[in-house]
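One chain follows as structure tokens, the form predicted on its own.
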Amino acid sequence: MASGAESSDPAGAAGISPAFRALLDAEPLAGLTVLDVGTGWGRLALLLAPRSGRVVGVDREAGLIEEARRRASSAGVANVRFVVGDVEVEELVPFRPDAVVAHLCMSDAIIERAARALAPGRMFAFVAFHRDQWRETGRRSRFAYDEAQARRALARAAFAVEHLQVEREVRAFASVEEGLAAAGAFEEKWKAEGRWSRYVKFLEEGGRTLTRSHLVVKARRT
């Protein structure tokens, strides 16, 4: 992110789904402890800090946690704490959260741990990859959900769904070159995952789209 953009938007909120932000804005968080799992460099945590009692951001990448701490210090945010931890294997109960949020960091294990950490009536809200995310690569993400899967996982963990929607953006291209350029930032990662060659084949066979698709959810512990 350019320094100018960072100074005007220290939380990087522009990268967070407007629908997700609206769901969180509707939740009374004053005085509550909010746990942001998979916080990365703290984008969501820093966005929520001004209207929460306390925010704890957890991520397994120590480098990202250091960056989150730097951003919090630079922005003068004092009620947020960033911790190195793996939410896929560690319980959330010790953080004693009143609400759990996550942005593009979701799994059945996280849903189950959130349920154990939250009291009845408390909120769990997240953005997850939808099954159609990068569908042109011919490979579904291991952590992607469709609507029915998300509802089943939440029901098993004793969450009642209050809001569930799919946000989908399909970019269209006039040529193979445009399609490759649009995905250029992902080339190295997609090659490692076996996606790149499938995407190239899709374009060469006449495909001219690239899909981003996310699931936006707000649920409450029963």
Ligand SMILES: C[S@@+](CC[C@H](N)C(=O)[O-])C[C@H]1O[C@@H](n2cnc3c(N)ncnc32)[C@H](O)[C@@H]1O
The other form holds:
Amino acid sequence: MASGAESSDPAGAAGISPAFRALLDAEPLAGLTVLDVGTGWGRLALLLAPRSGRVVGVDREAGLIEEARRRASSAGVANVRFVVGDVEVEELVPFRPDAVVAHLCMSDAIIERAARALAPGRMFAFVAFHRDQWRETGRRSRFAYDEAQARRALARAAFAVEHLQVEREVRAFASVEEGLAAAGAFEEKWKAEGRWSRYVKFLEEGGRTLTRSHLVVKARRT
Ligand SMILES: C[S@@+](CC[C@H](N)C(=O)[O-])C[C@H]1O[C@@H](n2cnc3c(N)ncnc32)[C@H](O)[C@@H]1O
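Next block, the form predicted in complex with this ligand, ref. the form predicted on its own:
Every chain and every other molecule in the complex is listed next, the one we just looked at coming first.
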């Protein structure tokens, strides 16, 4: 998950969609406590820190939290705190967040916990994998939502949706080799997840696409 672009991109903006950033930019965060769930190495937390009161990033992977702390320190960002924790098991209430954000880490358990932690009027914004993400690999991520499913989960948790869009990019290839090369960076991960052989089969049977599809959401606690 760590990126080699740290020195040229200390705030971690690379890889976060412009649409999501625009939604966050429109939100006044000065003086507020922002909670970034599934923070990874702190990409989103470090992006938001300069315009927030303080940011807390939580991730269950201790190694990623160490990396996030190292990046915050080397970028001189003092108003972030990174904590090891499981956001689908632990409550978010103790963090006393004024806003909850998440980038590619979403589940009904997280939505429910965000709802319990936020006061009415407070923002919950996230990017989630859409169900069509890497559809050519034949497996849906456990974090994936479609539009209706996301709307239902948010409504159940008393969030009013202000913005919901699908960002989709379908890459097309001229050959099997091109398709394999495009997914080369994922080979080990996909092998571990049982996706790789299904993607190879898809290409061998004439498939020539690879789909990236994300859901971008901004909601408010009612
Ligand atoms: C696809 S990565 C995204 C990381 C980061 N938000 C980013 O965009 O760079 C998903 C992250 O969620 C974390 N994660 C998944 N389930 C979690 C849970 N239940 N509690 C805390 N972190 C979790 C993983 O460890 C991983 O770092």
